[in-house]
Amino acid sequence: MVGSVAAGSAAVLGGGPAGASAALLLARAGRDVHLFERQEGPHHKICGEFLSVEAQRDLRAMAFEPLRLGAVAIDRVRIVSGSATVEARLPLTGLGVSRLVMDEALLEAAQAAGAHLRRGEKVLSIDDCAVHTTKGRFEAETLLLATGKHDLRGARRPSAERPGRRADYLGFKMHWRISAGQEAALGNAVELVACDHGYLGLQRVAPRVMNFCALIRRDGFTGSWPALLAELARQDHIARRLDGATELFARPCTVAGLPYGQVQRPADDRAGLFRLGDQAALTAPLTGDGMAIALRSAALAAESLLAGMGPADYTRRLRREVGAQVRKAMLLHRLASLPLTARLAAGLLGFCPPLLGRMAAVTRLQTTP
């Protein structure tokens, strides 16, 4: 299929939270919009599914209330380094949910506003104003790639750090079914618990439902899923976490090579092509901000785009506002990576439990007037 270049008319290559929400507020305002997403159905993407304020506030902007959508109420955070445990009161309250359910019900509400979901059609390439699609080729005045961790051929991301430089990480994530003990005894917190290559992250996101996420360094990955499980099992707390628990998915959710700490720089903008979400600006996952991101990026998008302005006046104003959170995320990324640190750390805020909420406070992103 050829389309011809529709004045107003937007693209949206992508339909998790950052692609959906744009879509919703353009469709909201009048523009066509087609809003492409490749799966055919709901899926789950690999995500700690936690929702700050800041999202929870950009979602209600949009007249969206994910407490809907069965979420849970995250309100304290847990740090567990070898046998040293803190824990304090988050700022503010946080939710849990999955990300199946939240992007299924955000896909919705594009699609009831007006804009045009095309469901199982998997973006190829970008070229100019024109989409490259399994389904054929489609043209539209403005695009909006959303497509998350995944880079697309014609509009790959610039590398965050230097050459050589950067860590390769895995990503993994399983849903657990949980006893009621265990849905006890982890309660409204997100833990953090660090190992040695890397960290978890782990939550309730519905009913006895835990989310288990690991950011794993390649060269401490024994080669299978059942293996990596075995070796983080020989951490006490890892063991009484899984103990009973039941895997929901036939496989975990996986990514690699991602480049943490990358922010969009409006010198690498092309013309009409707007990056949202994570093709914006990838924070590291223990802060717990990446959907608060992508909202955050959806809004200015669209707001940038009904305004008249392009892609490099979009960008600016997406760094004034997540730049200073994802340097912070970063710092504490390198921190929690380094189990000595990490053990240290969670020594000296032993000592002092409510700095953990202070640090918390610290990476959240800024509140927009």
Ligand SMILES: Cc1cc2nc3c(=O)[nH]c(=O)nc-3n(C[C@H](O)[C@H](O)[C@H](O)COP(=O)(O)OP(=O)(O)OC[C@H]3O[C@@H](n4cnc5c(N)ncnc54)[C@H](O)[C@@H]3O)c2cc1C
Given for the second form:
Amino acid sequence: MVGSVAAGSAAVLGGGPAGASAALLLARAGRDVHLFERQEGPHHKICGEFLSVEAQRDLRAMAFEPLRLGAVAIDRVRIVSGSATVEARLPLTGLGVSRLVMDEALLEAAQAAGAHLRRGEKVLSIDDCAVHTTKGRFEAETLLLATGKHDLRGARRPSAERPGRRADYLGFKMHWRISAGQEAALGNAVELVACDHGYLGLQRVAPRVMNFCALIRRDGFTGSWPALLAELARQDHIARRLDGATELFARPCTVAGLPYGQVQRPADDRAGLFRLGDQAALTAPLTGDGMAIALRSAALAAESLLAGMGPADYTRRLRREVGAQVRKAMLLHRLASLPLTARLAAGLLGFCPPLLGRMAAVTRLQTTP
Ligand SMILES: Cc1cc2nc3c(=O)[nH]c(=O)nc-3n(C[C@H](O)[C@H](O)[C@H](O)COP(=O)(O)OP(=O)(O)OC[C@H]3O[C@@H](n4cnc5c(N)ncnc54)[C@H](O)[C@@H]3O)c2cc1C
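So the form predicted alone is up there; where is the form predicted together with the ligand?
So here's everything in the complex, that chain up top.
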């Protein structure tokens, strides 16, 4: 540690659910926390925007109520593959929530708890206890890395450097203004629709607003968003959902080349760095548990730090809590990405829809009381 660094100070790098909630918890515990977020203001993020019951629980444990964000109750899951549709009640009610709204509210809560929010300040690199940003250099006793999908110079995820670990998927997200009829047809379900080169998730996130989030293998991408939409709309179900609907962003949010399935090992990392959220464990999007993992990692990191534990102990605890769930989610993700298995699964589940609810339960993050 550098002599001039304030004892107990922390720099949290990245203001998504992981970073904002870690900053909130540490600030509430009386720590001097600086939270760096590169975006100047509220912004959309690629996400299916399904807030699982585990994520809701962790938010409420911080006295943060997700229902006040205008979220929509999601209590059913509908799997669509070709002409087959299977529907079941979810074991527990999730929420459809706009990430722009939720992430902003979490940043405000962290700030209200006393964290110094440094907006529009992009972290360029880190070394030892120093953070180099677009606005200068900053030192803190502890660094918590929560930049999500984005690797940072001086702290790349070890597995991200190994070729072959990155599945070549492209992610797309768009909000659509839908008609009253489309809203009624979508109802309170999250729809998972298999397509030739991946799958997409559809659900409501606000009155008359549908989130559309697709994960498509690169070899199936025809080169442009309009071309992708045209191809997807060859499926009757997708065509019905999009017919006459209006795109609400100028262009979709996109992401590519993420190392899905990667869970950090204690030995992988440089000493002194707490990795949170997607930086620590990147689960398959299909199960809608990424935000739950982000929130859990933040709670565990704050608790470990305040108890005087180091990053290696924290990482071991996190692996124990999320490792199995990520493995199961990846298995489902691989199956759902293959059109034939997706079709077979939809057919089989058609005989016993309650199995679908059981499947949804099995892939959830297990909660330790
Ligand atoms: C296609 C897809 C669908 C998904 N669907 C769901 C779903 O339905 N439900 C669910 O729970 N999860 C879902 N996820 C996962 C979920 O989005 C992530 O797990 C979650 O956002 C992780 O939170 P985080 O705080 O780690 O990172 P992020 O939410 O990505 O936040 C990182 C923050 O760091 C900031 N940042 C990045 N680099 C820098 C820098 N250099 N300096 C300063 N700030 C920086 C970013 O601006 C951002 O605000 C999905 C993911 C994908 C790819």
